[in-house]
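Read the single chain below, which is given as structure tokens and is the form predicted alone.
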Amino acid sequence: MKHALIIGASRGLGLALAGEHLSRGWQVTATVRAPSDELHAVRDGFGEALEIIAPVDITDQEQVAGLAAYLQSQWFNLVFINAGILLGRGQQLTEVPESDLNAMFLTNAISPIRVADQLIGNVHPGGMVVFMSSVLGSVGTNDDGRAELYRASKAALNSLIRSFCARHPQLDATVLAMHPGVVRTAMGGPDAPLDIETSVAGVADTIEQRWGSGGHAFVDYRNQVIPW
């Protein structure tokens, strides 16, 4: 049985990814910043196949170090790092408080890589490390400048993913920057074109299709390559 570690599974896409992999026969370890009634409801349906670890805030290095210590002897076929916040929506750059700027880049770009660095020893040979990215992180396709702060934070994440791979040439794993589509979540809004179920099914399919391919790639939930 394959074992997935999903970082950030309290709600939205992370929660749905946990449920999707459980339904496909995986064992799942899921982290949350605070207790999640929704995730506990999933555990009611799958029992011991789901382990929940809390609190784990990826911006808190002490909590991340504690997670790494707790998981020290465990192997995971998949480590999926799901993190993202959107602040300053509709504001000019000069209007966004520095605290929001710092929070967005720390959460969206820096902390996911710090987590991956802490957990690299838990990745089973031939496994996968997946970061939740966004098509808006593509510098090459930025032709409208919308959501510029969120876009910049995800572009920074993508750059750091490539640096992560360069720093760990010995890593026997496939590394993906994953765009889940524009999804009807709290961030995507009610008018987004994709429902959560379609998105996470596509993400899980893409993981299966990319399994064992090695290297790193920037792809979407349909397994289509996105320009960096």
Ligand SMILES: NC(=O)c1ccc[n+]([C@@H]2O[C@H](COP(=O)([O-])OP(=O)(O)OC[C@H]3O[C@@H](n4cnc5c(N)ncnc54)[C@H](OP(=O)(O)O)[C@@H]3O)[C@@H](O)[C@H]2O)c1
Contents of the next structure:
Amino acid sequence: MKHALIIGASRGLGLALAGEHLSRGWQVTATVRAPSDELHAVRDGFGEALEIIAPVDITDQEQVAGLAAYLQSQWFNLVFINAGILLGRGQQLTEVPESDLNAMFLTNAISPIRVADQLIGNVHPGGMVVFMSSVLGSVGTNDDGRAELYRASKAALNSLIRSFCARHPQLDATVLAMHPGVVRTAMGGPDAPLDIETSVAGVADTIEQRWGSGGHAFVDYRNQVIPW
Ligand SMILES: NC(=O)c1ccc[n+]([C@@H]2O[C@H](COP(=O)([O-])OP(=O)(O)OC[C@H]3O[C@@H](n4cnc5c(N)ncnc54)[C@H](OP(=O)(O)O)[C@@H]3O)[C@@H](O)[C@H]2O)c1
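Show the same protein again, this time as the form predicted in complex with the named molecule rather than the form predicted alone.
First the chain shown before, then all remaining chains and molecules of the complex.
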């Protein structure tokens, strides 16, 4: 049985990714920064196939180190770092408070890489590390500049993913920067075109299709390559 570690699974896409992989017969370890009734409800359906670990705030280095210590010597076929935030929605860069600027880059760009660095020894040879990025992180397709802070934070994540791969040439894993589509979650909003189920099914299919391919790629939930 394959084992997935999903970081940031309290709600939205992370919660649904946990359910999707459990439905596909995986064992899942899911982390949250605060108790999630929704995730506990998933455990009621799947029992011991789902382990929940809390609190894991990815911006808290002590908590991340604690997670790594707790997971020492456990293998995961898939490490999926999903957690992310969107602050300053609709605001010009100049209007966004300094604290929000810092939080966006710390949460969306720096912390996912720190988590991956801590957990790299837990990735099963031939496995996969997936970072939840966004098509908005594509510098090459940035023609309209909207959501510029969020966009920049995901572009920074993408750059750091490539640096992570370069720093770990010995890593025997496929590394993906994943765009899940524009999805009706708290972040995506009620008018987003995609429902959560379609998105996570596509993300899980893409993971299966890319399994064992090696190297790194920026792809969407339909396994379409996105320009960096
Ligand atoms: N929805 C979209 O259209 C869309 C499009 C492209 C990319 N994405 C990306 O997909 C990922 C999930 O987004 P979503 O739409 O599911 O958003 P969401 O419903 O707002 O969920 C965000 C998740 O991230 C967690 N999180 C945020 N900060 C965290 C931290 N410091 N430590 C640990 N967990 C943290 C949240 O936990 P709490 O419950 O504790 O807040 C929650 O589980 C994000 O990386 C987002 O940027 C989303």
